[in-house]
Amino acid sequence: MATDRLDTDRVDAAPAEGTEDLEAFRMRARAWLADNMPPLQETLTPHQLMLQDEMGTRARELQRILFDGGFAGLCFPKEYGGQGLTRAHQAAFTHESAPYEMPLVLNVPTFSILAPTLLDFGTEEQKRAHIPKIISGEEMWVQFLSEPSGGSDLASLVTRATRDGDVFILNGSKIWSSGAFRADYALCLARTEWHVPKHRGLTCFIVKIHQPGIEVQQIKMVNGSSEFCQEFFDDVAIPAENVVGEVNDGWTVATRLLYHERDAVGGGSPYTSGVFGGRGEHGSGRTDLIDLARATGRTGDSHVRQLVAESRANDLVGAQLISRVTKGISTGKFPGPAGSLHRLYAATNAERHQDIALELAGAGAGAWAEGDLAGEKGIEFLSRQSGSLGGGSNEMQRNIISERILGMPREYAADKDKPFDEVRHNASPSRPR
Amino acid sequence: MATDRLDTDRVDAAPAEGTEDLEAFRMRARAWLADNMPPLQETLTPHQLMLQDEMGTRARELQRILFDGGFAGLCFPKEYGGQGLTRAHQAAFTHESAPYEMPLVLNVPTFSILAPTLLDFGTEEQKRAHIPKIISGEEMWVQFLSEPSGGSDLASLVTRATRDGDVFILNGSKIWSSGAFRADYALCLARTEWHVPKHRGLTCFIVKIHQPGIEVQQIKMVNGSSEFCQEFFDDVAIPAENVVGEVNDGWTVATRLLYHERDAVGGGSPYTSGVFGGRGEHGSGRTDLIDLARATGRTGDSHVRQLVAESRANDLVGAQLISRVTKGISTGKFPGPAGSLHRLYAATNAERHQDIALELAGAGAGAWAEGDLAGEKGIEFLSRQSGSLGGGSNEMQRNIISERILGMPREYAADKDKPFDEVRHNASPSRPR
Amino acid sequence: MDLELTEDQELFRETTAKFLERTSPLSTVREWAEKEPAGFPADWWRQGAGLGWTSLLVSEDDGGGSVSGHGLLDLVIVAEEMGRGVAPGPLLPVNVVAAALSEYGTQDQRDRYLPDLLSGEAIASWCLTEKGAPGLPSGVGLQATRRGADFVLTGRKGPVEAGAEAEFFVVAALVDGEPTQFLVDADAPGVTVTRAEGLDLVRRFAMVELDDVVLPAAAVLGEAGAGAPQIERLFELAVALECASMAGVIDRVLSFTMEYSFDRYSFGRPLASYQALKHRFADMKLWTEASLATALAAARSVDAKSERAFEFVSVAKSYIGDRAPLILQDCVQLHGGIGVTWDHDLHLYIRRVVQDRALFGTPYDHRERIAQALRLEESHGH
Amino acid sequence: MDLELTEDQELFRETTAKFLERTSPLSTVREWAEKEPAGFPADWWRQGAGLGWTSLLVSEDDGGGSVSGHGLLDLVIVAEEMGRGVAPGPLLPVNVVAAALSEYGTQDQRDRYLPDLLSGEAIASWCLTEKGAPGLPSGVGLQATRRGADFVLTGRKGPVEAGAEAEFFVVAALVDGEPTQFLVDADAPGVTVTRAEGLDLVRRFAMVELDDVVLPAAAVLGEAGAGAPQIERLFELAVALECASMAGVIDRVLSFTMEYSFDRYSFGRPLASYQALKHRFADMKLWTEASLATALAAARSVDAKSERAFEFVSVAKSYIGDRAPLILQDCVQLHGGIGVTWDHDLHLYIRRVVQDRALFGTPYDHRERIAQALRLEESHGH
């Protein structure tokens, strides 16, 4: 893939002549934020905010404020409504925005995954139609990639798009789309050709979500969240001009999308504003374990102190690793897939964080009087693997690191070079009633 | 492999009519030990005893005392000089023998690996010639299996034995034989046929070690031990009657040998008397971490207490696992390869033990005043992997557990069913000068 | 599972397993979680009692009886099967109280409380744990003060399993600093029971508040001030049951995750053919067998009232309590995204295991007990 | 390795690496281990000094000078390369002492001690650590009592790197309970230096005993009682160097173990083709990059005298100190049996890393510093 042609690579080019000085920008942003953005409500954790039903509407409002103030889409190109600034500007803005309520729900996947992919592979018409509306908060996007039958093997998907004159007719099902129920558009990968090897028969489409023939069901997760959705397509007509990239070359688009996703989940995307957890650098601001140690009266126990400190160190090392990897990629010293490094780090660190939380919660993780912090940790432990599954499992990241960074031999694929209709794959589950 | 015919299976058969009552035996053993065996010298750790040059001679003497007292080879059949008793008798004797100096160096590999293999596959003549001498302490045995070029892939060995009338001519090199310099005989696996797949061209031989054409070099290990040896064979003539099992069927013999080895290393062999670490059950008697915590004045630190207790629990669980697995195998509820379970447990527990020791040793593991306990732990850490490499690496054990206990698909072998001389394998290193 | 079950025990295991499969499959557990305040219908528990679930630790004279002569080894069969099926029911508290009455109760106490407990008519629970203290015998701090011939209890206990369903409690307290246990009726004046939150969907807990609860001397279990060995004994029984439950859970979950790995294809190959996954399954198999081994060793030592029981239950609880959550989470990982959905059953098992892990001593608490057994000095110094 | 080296730094790195490769390959290291009491020939160290190894933390006025204007960032290049080659030499103690003199010394002290130190003629070391206390600034307990205008030091320090080779020491002590540092000549009356045992084959240590060592006020570094910031600063320099050294070791060992996995065949396939091993290499690569990242972040924060340096060096030391031994041992495992033989080079690297891990604060000690930085109360209570 000749990534040197892609729009999103421009973010790491030298800043354009006349780009605002970083410190001046920081001062201007600080003043503007204080005047315009609502302060963070300390009573709601970002996680709780995430779960609010109204968060989509609220995020659009907040994004509109940023947009009107000229602080939306900082790293997006100016011709599509962005500000054309550098990563450093974005980082400064994020730092300054920590005390304020920010439209965080737009960061992933809209800003960090879908918009960059559209930038890279959309037609000029598609980009002009959608990117400005994304930046202004008018459009929320999701990806329709994974399928119930698929798992890690994305390219074995079985949702079909059959050409019929000027349209493609879509049938099948997608899953794990985050917030599809509140979103407007999706990038959808579907199979358009069955008699070729699996990667070569896929096409990527822009799909309007809320239309006849598409049913969106929210999936209840173990922690009570219903962010993720499953969609069912029943003879949905998609105009041919909604194809992104080339017909039957959707895998190229999806690969780039997954690259942006790894960046996003690992915390390395330049297209996001604000950060969960409030103050501090990426991931370094968590204080939940300290609070837990205090709540259980065990801050003086050396075992507890060791664990709290270990977690703190892990968080800081994670932030330092992101800096290193993004620098490595932008200077060409690391290959693109190096993003899998901080993606895997973030996931395994999240697991370790949960394990430590469970240890610190002690007896209170099993049964507790209402409102106990320890009980929250018991509930959170149920979702321990979430970060290790979303956006490519840890196993896939380890494959990528060993094969595409370290150059070790590829894993044997039984479906390699075989026409897809001759390969054993999982059946698509029937639609629940 | 029809293991139901093998001699060593008899140890788990119902005890013969007239077998001595366990408690009576225990009392008799206790009295005899007190009268005949030298008390354990508390000043020498078992590890230090292991490293003494004179230990071979000393072990033979001690074994002779046991033999003369009727307490040698408790689980070996009576017809070959053993006592024909049960595992329970052996366990009772081992328990009672804890306060005494025992010929521990004979346990592995002579008693627990080589003698049982000979019992299973030796001819009647071979068994009558060697087993009684083994039990009386007259003969020490080792195995000549691994080769420098081999690693985990034992069957790819390249030491050759070429038939020449009544003899086979042996050329090549073996490595990792434990204590070969002080031993008398070896079971040696060599390639006798090159144009068949690797497992089908091997033959097992009884080889007298100290004879012209065989050079034994001790290998210096990172902890200073020189127990392991490498041997070089230069036109060594082996009489054809020394073949164990069938010509070109040596793999069957080696497989059984490895089964006994897993048992031995995991601590499940019924053919060994006495146990490292003195008192207590298998592996449960280690107190080195307690000593270390005391020596560093950190017994009151909860982090240290947790680690010492974890190690203690790991040791006890290991002993409990051995009981379960041996019971499972003897009752047929577990397949034979289940021995890999406690073998892997012992190895990974040894790693964890070393990690905890390093943690407890603190600053003293790096540089120390002479005689400090912490420094010893630094040195021991250099050998952390020893138990995870000897007797089949952890990786091989995990293959065995997943494939032969859990029935998961076998790993792809590029040399499967191919004649050995058409397969890529590692070259044998040339002999050092 | 014990590899040396007697034929009777094997039959008992099958009966229990089939009953659970028939009456409380996971779909039913989910229903009960929604609509049964106790987490199960009362009649269901009476049926279980009819199968022997309540009487195994009670002497035949008192109307109990075991399958094999080793009541606890029979009972852990039930606990393990209940783990396998994430079954509800106050198996642990009822049996601990039944054992307490049978082993330490006066004839009057036994006559009054045991029959309904054994028949499943009544539920009872043990009040050991107190908030902010380890869930260990050493964590008892509730004061019972003498007032004439009576004792007055004031303080909070909890979380107490089936606390809201219990008709009476065995309450661990201190009289003049010495452990003493009392039988306390749930409707006694001054007793307030409040439902607590909990991770398990059907195993319910409560907080028990005692406010100036006046008890006669006849409410003392055994003798005042002599409760320490009782509490240790009941604690060991409780921990042995928890360990069996956790072992049952991981054995079951590992087994269906294995099956999934054979059925699920990725890149044209079953998941079970990937070496990185095979090696993780090998490790999980190892940890599961080790867990089964140490759970059984603990139960045997408690059943035999061995002096090693003190250490063995803590070895088992700390080992399994550490491994079980990791095994389950790796099984989630191997299932992929469906593993963290509400509709998949994995979280039911995680809830059960995390709760078992947390109550009656966390792995940390049990390692502290082991450190004490090793006579590791608590203060510094050479 | 720093991804943002200047051209000059890159040249400096290459020069250093080539010099080490030429003058002290591992075969030479093994020879020196046998026959050089110091672990290296004096002349070799002078050559290194000529390349700039001793002068990077010293101001130009004092005869020093850096490559990039960031002396510590230049120096960690050397430390990393020395880790890669398990090179001998008192890089850490000499530079810490040089920095101490340059930053805190009087003109007289600098004139007297610095020239020989910079030229490699003299070796010096820092006496911070005391037995039985953590190797942290907070572990200083050696008492310096006033006797008239003089100070008298009595006590033991150690292990001290290159202690037997050092001509003088910077000694951390307490005056009236306040940290104070002294310049002490090795041949001063009352100073006894004894070689200690150590894990590294060429990096040698000693115990330094001070018995009524009388020092004039002119031997105080800076002012009496004002040594705390000095000690913290030197400690951060030392830890940054250790972290760079460990990072260099694991980067090198992972790299040659990777090569081995490509070359070595098992069952007709290269080891590198086995997924279980590939995934372990992926994890090791991740931990190695994370180690390189945090080592560099620590060095940058110390170089910039940032207020985050206190925490960043402890984050780096605790993270790398935990991961590095595990990475090396897994590399041993991947090598198989030869990995635990004396003739294989792996143990040279393990010795280096375990020693770096142990000195100037173990991971435990550094996590304790992080806990303090997080203001985690040391006493219990809600």
Contents of the next structure:
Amino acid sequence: MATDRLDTDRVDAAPAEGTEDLEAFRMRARAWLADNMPPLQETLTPHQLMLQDEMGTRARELQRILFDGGFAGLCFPKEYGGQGLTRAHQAAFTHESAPYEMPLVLNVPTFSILAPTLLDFGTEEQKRAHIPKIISGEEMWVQFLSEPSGGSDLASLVTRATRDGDVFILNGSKIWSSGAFRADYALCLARTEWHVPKHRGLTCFIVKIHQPGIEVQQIKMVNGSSEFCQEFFDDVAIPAENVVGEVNDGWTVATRLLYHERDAVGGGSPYTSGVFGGRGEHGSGRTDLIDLARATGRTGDSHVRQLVAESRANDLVGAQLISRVTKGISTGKFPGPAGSLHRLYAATNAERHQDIALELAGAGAGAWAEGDLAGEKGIEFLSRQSGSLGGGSNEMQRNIISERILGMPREYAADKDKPFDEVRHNASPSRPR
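Having looked at the form predicted together with its partner chain, could you now put up the form predicted alone?
One chain, no partners, no other molecules: that is all that follows.
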């Protein structure tokens, strides 16, 4: 574990003036966690606990404990209820909190994507109204971006928000919104101007989810999960004061939101609390493959040992990549889109991890007794591709890397600079009955 600790100390290890010494903070956090946070059950992984806490009720309770103890929102500004500490402090706390039950369901997208976007573009009133409640666990947030007719082209969205005095009237549909059924608020991107090119007519709004005119439908996936949702908006009135950023400049807000999403999915966000899903640094496994090898009686197999070692090496490379890219962006040596580097690596590494787990599980991944670890890996494999979609697909990340980091020519776009109402696009589908 000493190597892990050195890794966490490499990011922003020099505290700002007046900031608590990192080692003193680590010792204080260790003692507080032991006295206040429930230990993880040996028979359940953090991922399984998240599935049990479908509505996030337990996560909110745990977050409140962290908040009351002064360990919530470590990297959020003090004026909005955070602790104003560094990435290194958060990394140290994450390391120390690994043996304890943590409010992981709040990590994505509430803490790591939407709260940072609100910090970047929200008005002072918006930030003071919502950030403290997010940090205390009172509010959960989700993003309303993708649409049934949009595919991977987010800027082609057709959900509309029409100005009517002091409000905007929202109509349309969003889809693949993770956890919308349990969330309180959303950042919603909608079209407010149709006579300009597609990127220039969008506006971002704060939307209260559970109100008249909004219907949330859960989507059952092949692995039995109903985490994803589709939302339908029928004449939903949004106060003009809920605009985030500028009217018709929502693409600027969305671009930053996607930056935070890639950072979160890639494992580089400083705003998360605890280890997501119980899977080591930046989302790849450390001990689960060893447990699987033991459960299947294959620890003596040299090929199995090689596969486990490969996964561990991939994790270490990913951790160093996060550290290098994060530092490069913060110092200006790397452009902001460099976040796609560790986002792409995290996705491909997670896919490789799932492939290795399936190979180790063997036939047990296809037919198993209840509680069989090999069977659990078979179920997890059904979601193998999910990590390659958040924040944009792997193909989109490669485009970003080639065009915005390496300076290669952009792909041809037939609708470039054309007013959106002159571009042929898919119609929004009707609501299923």
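Numbering follows the first chain given and starts at 1. Only a predicted model underlies this, so the values are computations on that prediction, with no experimental measurement involved. Just so we're on the same page, rigid core means the largest C-alpha set that superposes within 1.5 Å between forms.
- After superposition on the rigid core, the Cα of L406 moves by less than 2 Å between the two forms.
- The rigid core superposition between the two forms gives a CA shift for E370 of 3.1 Å.
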